[in-house]
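Below, in structure tokens: the form predicted alone, a single chain.
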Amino acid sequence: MSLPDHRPALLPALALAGLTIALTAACGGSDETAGGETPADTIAVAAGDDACEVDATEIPAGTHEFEVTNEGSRVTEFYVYAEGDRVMGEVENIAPGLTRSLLVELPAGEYETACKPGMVGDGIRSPLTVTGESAQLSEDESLAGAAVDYQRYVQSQTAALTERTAAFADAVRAGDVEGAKALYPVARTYWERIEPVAEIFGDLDPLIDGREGDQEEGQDFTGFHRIEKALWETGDISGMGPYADRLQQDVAEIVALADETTLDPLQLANGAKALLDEVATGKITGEEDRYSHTDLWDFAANLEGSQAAVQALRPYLEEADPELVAEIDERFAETEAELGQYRAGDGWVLHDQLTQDQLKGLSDSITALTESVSRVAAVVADR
């Protein structure tokens, strides 16, 4: 069947209607920074399965580098926790004996630490105050309209996604098995493009798009793959009118949110690269959308989120390294390039219908792209 499209067309070579193009996220610092003032400084933590170290539990606000190491037998996650769970940063699939790095700006508070061995739960949680006062990367006059650029091009997709996720659950509570598979990959489409702004809110992100095994003892399955795996597993919706119902609801009150939501310059950065991370883990790997195979729609649709939050950055990232700004737009065209070659009428082919080969043209790309885009956080932190 051929899938309505309701998405604008990829973005040509870092080309987003309303946004100015940049870069995006990352790990590591530079020795000094531009303007000669002291780098970020590194804050080591070692993460293991039963424990979570990490160097400081008091800190200056300002900009700090999380360097994680993690020393357990399982996979594991780390975030910056703010009130309520609000996620300040994060860094996701941190294999066994793999360090990987996290820029953060923190201005004073009370936040927690958490590491998640296994990425599940609510993980192994430490305090962390920050004191005093720090000029926030966001004053920089080329990075001031970042946020307010990035928060127009959200607003834009949270419309569609409250349209397109309430067709899908209407489709899914009228038992037409057909129409909401069809809808599917669409209203995810949308979902996709603002992870870096949803995926800030506490338990919301894997109530909404958690995949199987991916919750704790005794909490239920729910959200979009939920009722993908009774779409295509069984083809059976008839007990689905009570998840629909909890999507739908939860997809409103992360609207809500993500709407009134600015991000800072290395939120921006750092969600960036953390998309493209997402495409290497779950949509390359067929990972995400295990039961339908509409894989790569959800790749275009966080190589397009990924373009609109560099995009936001492009000002600042032109005047601070043009350099690196000419290589992203150059590895995001030629990703596109790539990933073009598999449309299929309105949508995309199926990811089980790609070789191998095809497969590792895909992830080769974007890891030249991730690889790029990782250094803009460094970049934005040394304004």
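Each form is matched to the other, and the largest set of C-alpha atoms that superpose within 1.5 Å is called the rigid core. Numbering follows the first chain given and starts at 1. Keep in mind that what you see is a predicted model, and the values were worked out from it rather than measured. First, how it differs from the form predicted in complex with the partner chain.
- Core-superposed comparison between the two forms: the C-alpha position of Thr76 differs by no less than 2 Å.
- With the core held fixed, the Cα of Gly223 is displaced between the two forms by less than 2 Å.
- Relative to the superposed core, Gly345 undergoes a C-alpha shift smaller than 2 Å between the two forms.
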Given for the second form:
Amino acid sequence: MSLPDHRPALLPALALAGLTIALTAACGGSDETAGGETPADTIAVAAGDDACEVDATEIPAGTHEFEVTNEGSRVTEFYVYAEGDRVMGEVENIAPGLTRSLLVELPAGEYETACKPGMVGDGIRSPLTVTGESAQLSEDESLAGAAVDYQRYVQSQTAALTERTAAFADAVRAGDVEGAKALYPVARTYWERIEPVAEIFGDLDPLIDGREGDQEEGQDFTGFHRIEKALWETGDISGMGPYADRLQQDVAEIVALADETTLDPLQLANGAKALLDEVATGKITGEEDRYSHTDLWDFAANLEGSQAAVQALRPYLEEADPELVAEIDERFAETEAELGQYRAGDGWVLHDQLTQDQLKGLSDSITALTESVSRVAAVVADR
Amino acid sequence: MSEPTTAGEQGGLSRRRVLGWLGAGTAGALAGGAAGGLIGRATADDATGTVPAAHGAVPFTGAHQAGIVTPAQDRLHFVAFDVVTDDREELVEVLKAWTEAARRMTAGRDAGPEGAVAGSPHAPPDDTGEAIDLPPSELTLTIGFGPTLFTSADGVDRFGLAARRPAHLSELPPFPGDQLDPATSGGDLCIQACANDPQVAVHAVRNLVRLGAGVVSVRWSQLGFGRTSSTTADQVTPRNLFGFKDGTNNLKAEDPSGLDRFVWVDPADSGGDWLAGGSYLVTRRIRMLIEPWDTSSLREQEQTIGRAKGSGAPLGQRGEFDAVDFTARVDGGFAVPETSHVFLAHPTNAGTAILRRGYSFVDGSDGLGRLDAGMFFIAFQRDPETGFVQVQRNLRADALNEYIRHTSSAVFACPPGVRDDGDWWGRALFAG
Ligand code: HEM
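Output the form predicted in complex with the partner chain next; the form predicted alone has already been displayed.
And the full complex, kicking off with our chain again.
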């Protein structure tokens, strides 16, 4: 299978990494275009509730700016995918009426654009052809690219995490129980997608995402789940203001750290597997969101995060073990299909409404997917 | 596999007993009501050279699958699977991978070519490792295909096998008193893992389950900790959880004509084109109501079974292997009550014979302080209808029913043995 070239081939790997980081600073969901990088052009995207009109179907290789206007009634996202749903760039969290821009560098190849009204599902897709010369990358180049690629993904998530956590915290502080309940699983989505990065910062993770009973002696129970408990168990969040403040601070701190972090390819591979273990041990069992039962939001987010990590390694894996890539693609698709049965509106069926049989179906597909993804690390390491 | 394979056990097999068994012929038992072979059988006490638990390897290839007439090992891990793909090729790939892993593990080797500790440090090992340093422990792995593999419960022919389903392979009929849990019954595939070390059996199942990820999903599984039957003449008869010797009068390896008649599928039988040399496997998880049994009198217990609890002798006889005599009288009545288990199950009255290969289990307690214990009953036969079903129908009036409950049920067709290095489980079914 021939690969689209994902990176300018003439630049040495190091200079290349520097360039892309400069780029990612601008495409982490921010509204401004990058200083220094002049986009070749601006491509308008009209994102509706049932439509996603991209103003171009064929563009030359280079850096492009997509200007995404949400003309619909639901919050939306916009993605540019390379083969196998490898995320080349994305803007999250575009509220109705807003316009946001995405700066993305696209080497020659076949891509897909997608709007995701309601922020769930495969989205409304259209093909996008990028013309020009494509060049073969060395193994080292494609692995170096993986780290940069994934960092770009993390930054897009942290931007949305910051915003959504702020909105959640605002609702909690305002005593808006229904508003906070609606925002809880959405803010967590961005968190759950990048958990392998978050876990690197050992002491912050438990403060943000610790479950009741996990705390050390004398340590307060803080974070998402503390507020979740108040929201769903008693519905009384009058004392939750300080916890909302604290959550927002901790998230800001971890976001600052995460944005600076690059994972090496082995960490990426292990992170992809770890996210699936999260699903198997926390989400399928309903342990993660034991008060709200919104575990399937986290399930979907872990799955997407795992896929993003694998896809960052894709250019390398395609060369090193194409059979494994095919198997992983198939099993991601099977798991998504299995999960897709439980979509409810813009969200998911609650965990406590799933039957044992339904949970078993989910569990089976995660088990199979994990067997495949667990083999990526060795392929990366045995290079 | 038609012979015991452990040297130690063969050493314990006396010519006298072999001859006795060869002469037995279950046909004779049917006609005459007394199995002549039983007479020559020495009691467990004088069985010489009996090895405590054998640890060698049982050959994986042969005309029949191992694990049927192989001397019943002490431990069981039985697992039933649902096939979760509709893709025939994927299923075939798993069957091939399973065959290779089974070939290795039954020889005492790791499940995969790299092994538990020799592979890449970054890769999950292709063997899970808990059997490192353990001998083969007579591990046998026996595969079976359930009716739903051929036609799913809702009538779909998922793998193009419907036309090859033998007439004898269908769900068992309901029996009075059944308390079956559908979740732990049935299955598209099964694997029976038997070994003399429980860890070896569990290791085998665990590694096969892993190899099947994405294609098959465990439907239910059962551990058994002690055999409740003998399948060769030289084995000491074990006791079941009711304290009775169990397996005394069983079809055994030394009776090839009985096996041909009652256990092995014949080429002329339905499905014989791929199943000849195979057998049908019936499982019943039977809860044994330990507490009421334990508080019943010894006399009541013996009248229920029809044999003496200590010696295992049929009531009215002296030695364990004395022939059952239903005409024998004690105190003016028949020695063996007409409602006793042995009376009703014996070939004379059941009109047939089966090879029993069950295991005791204790799955903890039931939340009411009672042991969740019983027998995981396994029977092999040439046709379930004239095997298990016929016997079980005859047990309708069995006094034992008061003390037992059937809680799960399954039936599988076990193909013949894997012939050689290139052969794989189910080849004749899928490739033929
Ligand atoms: C928990 C349930 C059961 C217990 C505790 C039990 C116990 C026994 C015992 C103690 C014997 C006498 C020893 C021997 O000859 O092996 C026996 C014999 C036998 N049992 Fe069972 N059994 C059970 C279930 C069944 C079932 C479900 C079947 C078949 C439908 C069955 C069929 C037989 C047969 C065919 C014999 C041999 C009878 C003979 O030829 O004399 N048993 N069983």
